[in-house]
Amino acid sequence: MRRKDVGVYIHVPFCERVCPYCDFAVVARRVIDPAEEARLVTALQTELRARAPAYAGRSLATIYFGGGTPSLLRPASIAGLIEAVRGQWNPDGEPLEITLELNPSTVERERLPAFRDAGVDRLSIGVQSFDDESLHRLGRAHRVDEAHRTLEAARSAGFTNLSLDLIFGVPSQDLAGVRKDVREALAYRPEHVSAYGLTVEEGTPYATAVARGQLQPADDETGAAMMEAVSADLGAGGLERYEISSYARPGYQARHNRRYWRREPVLGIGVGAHSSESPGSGTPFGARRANERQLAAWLARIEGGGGAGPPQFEALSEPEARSEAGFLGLRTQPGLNRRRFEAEFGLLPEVCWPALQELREAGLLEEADGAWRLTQRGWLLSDTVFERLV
């Protein structure tokens, strides 16, 4: 039975610099004008009040501030948004997980104690690499010394739940460089690490540079070797892989991120934010909503009284819901539970997708403990597996 709770995602679009590989809904702001910040926070609270009734009767499990760079907001703004969210739902009985994404910078570092006082108990820090050349190629605004100072400051501020983001497969990066990044990350004993292979997204400056031959990202074989090294080294450092890109110490899996993989309700507010809704009478297989990706358009709708109705709404069909259940389940270490899938859709996964047997014979999947799971080789070739479920 699904839990009757909700997670809330709050998108803050401001970034000191827009990275060339980024395709998120962001706008560059080296300094945020106080009036613009106040306007954004007011609009976020307006959208929250308008859309919270759709999730009435639930308890609150998680709050996640993403972006963009939400830590560019003043701690008082973050505190006000947390208070507004908590005012809509009672907690679910577990300690409330409140995550704030943060980039290494002097301004954000100085605000850490105040963010802690505001109620944030988990930081997701965008380190990406401990090599200045890699940071330069990624277009990051910080350098390695700032990452070290920020991680030290986070511990000094009392944060006991740190997640570090790392990117591998950066142009000109080699395997030794990737393993060095992991070693330096582990030196801070993070509770969680998210390690992503660099993806070239259409429409980004990176994609243009690759098309022109100006950049050469890691090839598939090199990327797979890097992923294997990351997994092995993080595992040796005490972090268990529980999702394709996610590693955690026992008890520190990201509760908010797990909501997406388990297809649990998330209310997303802000520019470009996505929401997911549970199956109901009007949408028997669930639904998705998405906000505008342009700040001006989102503000115009919210301030014009349209806070309850995002422009993009999609009721999932049964085949779409089945596909989501399949690839999201297989992304995780527990895998795709056969009986749970059958209870929801009326047939077992292997009946829905005969290709699962072929993928098992190819060594990409295994069936154990009542679930289909990726093998070690399957983690490396997961895209091949997921393509068979769409």
Second form
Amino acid sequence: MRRKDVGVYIHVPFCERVCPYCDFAVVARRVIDPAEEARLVTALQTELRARAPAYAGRSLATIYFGGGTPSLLRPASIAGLIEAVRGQWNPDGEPLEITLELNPSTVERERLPAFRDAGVDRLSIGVQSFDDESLHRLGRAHRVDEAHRTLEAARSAGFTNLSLDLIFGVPSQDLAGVRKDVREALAYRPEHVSAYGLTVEEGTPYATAVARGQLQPADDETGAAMMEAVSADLGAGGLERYEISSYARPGYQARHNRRYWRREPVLGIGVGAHSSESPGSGTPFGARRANERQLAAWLARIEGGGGAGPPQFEALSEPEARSEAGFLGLRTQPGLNRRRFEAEFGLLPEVCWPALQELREAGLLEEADGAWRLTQRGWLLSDTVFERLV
Amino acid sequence: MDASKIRNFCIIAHIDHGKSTLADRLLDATGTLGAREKRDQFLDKMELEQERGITIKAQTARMTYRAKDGEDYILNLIDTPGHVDFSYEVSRALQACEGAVLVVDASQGIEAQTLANAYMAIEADLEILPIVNKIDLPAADPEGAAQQVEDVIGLDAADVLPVSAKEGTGVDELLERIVANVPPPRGDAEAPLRALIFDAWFDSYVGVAALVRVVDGEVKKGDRVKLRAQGSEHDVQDLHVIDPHPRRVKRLGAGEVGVVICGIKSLDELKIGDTIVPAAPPLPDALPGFREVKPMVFSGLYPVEAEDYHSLKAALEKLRLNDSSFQYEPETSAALGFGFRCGFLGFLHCEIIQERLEREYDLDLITTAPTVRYRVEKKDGETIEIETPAALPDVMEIATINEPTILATIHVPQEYVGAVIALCQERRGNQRDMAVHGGRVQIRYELPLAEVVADFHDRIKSVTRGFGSYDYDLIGYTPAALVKLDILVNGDPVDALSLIVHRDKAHTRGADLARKLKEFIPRQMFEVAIQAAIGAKVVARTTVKALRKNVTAKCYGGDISRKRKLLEKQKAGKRRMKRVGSVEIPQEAFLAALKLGDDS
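Based on the form predicted alone presented above, generate the structure block for the form predicted together with its partner chain.
Every component of the complex follows; first up is the chain already shown.
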């Protein structure tokens, strides 16, 4: 916890449709009824007021609207929430990063100028692919031409910090297809790209389809080759890889996302949102909280006046905090800083985990400039590395 | 007790020919068993025995029978273990008898064990009373079976008594024949005591209970006695007869069968086949036929969970209390951790011990491939016996390896002869001879014991659709071209998978093992080479390619706790893996590879 600040995550559970690979807290709504929207915004503000005092005395660093599809909310709702958050910490407005996740669609595209007026300064656009077949396979609602229109509109609206989400390893997609997606993304000169290998999460329709043999995700070799190509092509396009799936131009790393990897406090409000707290009395190694995953249950608690304490609370033990420091630090390009780790836990990482040396010999880790980092091969085998850190 | 009124007899039969049912029917007919206790196969006590339908430890029962001549006779039924692994115990039990009821299934006819047991009984000079059982079955052919008895064993077919133990038919007649035809015990009531120990068990209250047949003289409570072969002296503390529950008696005279308790604490201190004699000189001669029983089959037993080691040790100690033919000593495997090297009389014995450990003691075990005791002649003239592949000296030091050889007697209906011969050839057998009796053929093969320990019995059953039967005798040691086959992962030997095999089989076996391991070893961060090697020579090789990608794409907010827990879970899974060198091998790989040993 280097700075005494806080990031706020606001979860909006609505999506036009639920994608078959998604395991977030999501509710399908083609059109949101204004009354339902008002009720949600009110509940979010209630929870914010109840929980912000726990983070008092900090400055506000970031606001992140995630989902779901938060851009399904009307710009006025977004504006109201931003105002409410600012009001809790620094009404005078320090430099902030305010990110809004947005999917390519006509409605959302038309709202872009209004979102910008509301204070949003960064868009994370769920492009996923520039190939209609892949979009179809992913179960996405939009098609490629809408993605193009949305990206153009975002630039026209004056957004200077755009992030594109891409997914690779989609069934039927080949290496050339992935590289084409990267090329098309680079054409918009994005400040940031998040490129995720498709993960089949337990309990999703995708997992069922894979288990039934109806769907074949990219094999190990192909998946690895895709990740390497994505990394190389984005690098050549001026976006440096600073985390396993994150690429940015200098100065445009996602400050909100970085908070997670640096284990900095985040207040998460809304259904299914997670929060992390700095060490405090009774929680010497910090704590994590999780809200209800069901919309009705979350609403019931907030509206019933139980806003202060989300149901799931977990005080981290020292070994848990150490492993998180290890595997979150190693996810990033700056890596796991040895001295900072020592300052926090009283021993150097390599003393804590003798396996680090073995992993270095195996070519998965390197140690330089006072930090441990994943090698090129280590990026691909990061979970093999992380398994040794618990 | 008037010895002329005693009849000591046993029932001998091939497995499943109805020996235990007949025994129960005799107890029944003589009123020995109260109605409350009537339960199928009273004499097979252990659950496992009941399940497998075989008797492992011999039991005995004393019956009082009023014969048609109006006299009361004491009939001692001496039960015999029903499996090839226990042939020495069978031979001692036969020594305690004067007669044997030979049971032949009326539909199955003579089988390998019928014959083996009949020969043993003839050798022991017993009066044989042949019966054909299960005459109630629709497929029964009592005349045919009786004719086989005449053709194969040489007993008059006219003397064969038809019986249905199930329905009680012929049981009374059998009792009369026992009285009439089984000779009363020979032996000198006036001579110094000689009692044959033919079974023993451990009782937690009284210690070792020895089941004996008094041959000469008598034994009384308080007598000072000596175990002839063992050399130890004891005071007789208690004497029982079993009719069919233990009942205390003051003395056991010549010809009687009963239990002697003399303060022996461990079964190790008493040997089946030993003679109990008076402690005071002059010592009478020992009864003939005593020998030390040595384990023939060896296998490593390891707990699946390392923390079960002490439970396994305690369970082995307990089992051994009641089975001194089973031996164990601690052994350490680099791959499997701490366990025990165990010696068994045969493979069935091994299986039974294993099952009891898993069932009665709730232990999960890994069992290494069974091996036999090899006799290795070294170039320096020394001869050593080894029971584990690890103990085999360096190839350069070995002059000859000799392996134990058996003579297997196999009985099959004619149509399966080809299949049996093929099986025996595949197991490196040499045919000794073949004889045809009606539709059935007796084939005798010399076979390496190592080739039959694992699954030969099952294979015989399967290639003959259950109609074949098999028995064996150890006949000695034969030189053979044997080699030690090692399995290496990235150059490190997996000790638990080493085998001694015939040179001709090493390649196939090695390739099978390597393939099996490959199936179960997960991809690791480096390539894993799996090799099968004889000394420095690699005979089979396969590789598990290095893991290319193992990555979680997203890790924000709620993903973090989830990821940490997942990593913890994966780590716990890894703990169950065994590390050989730097390679992590899951337990299942060993299980699969060792299982392969069973069915190849």
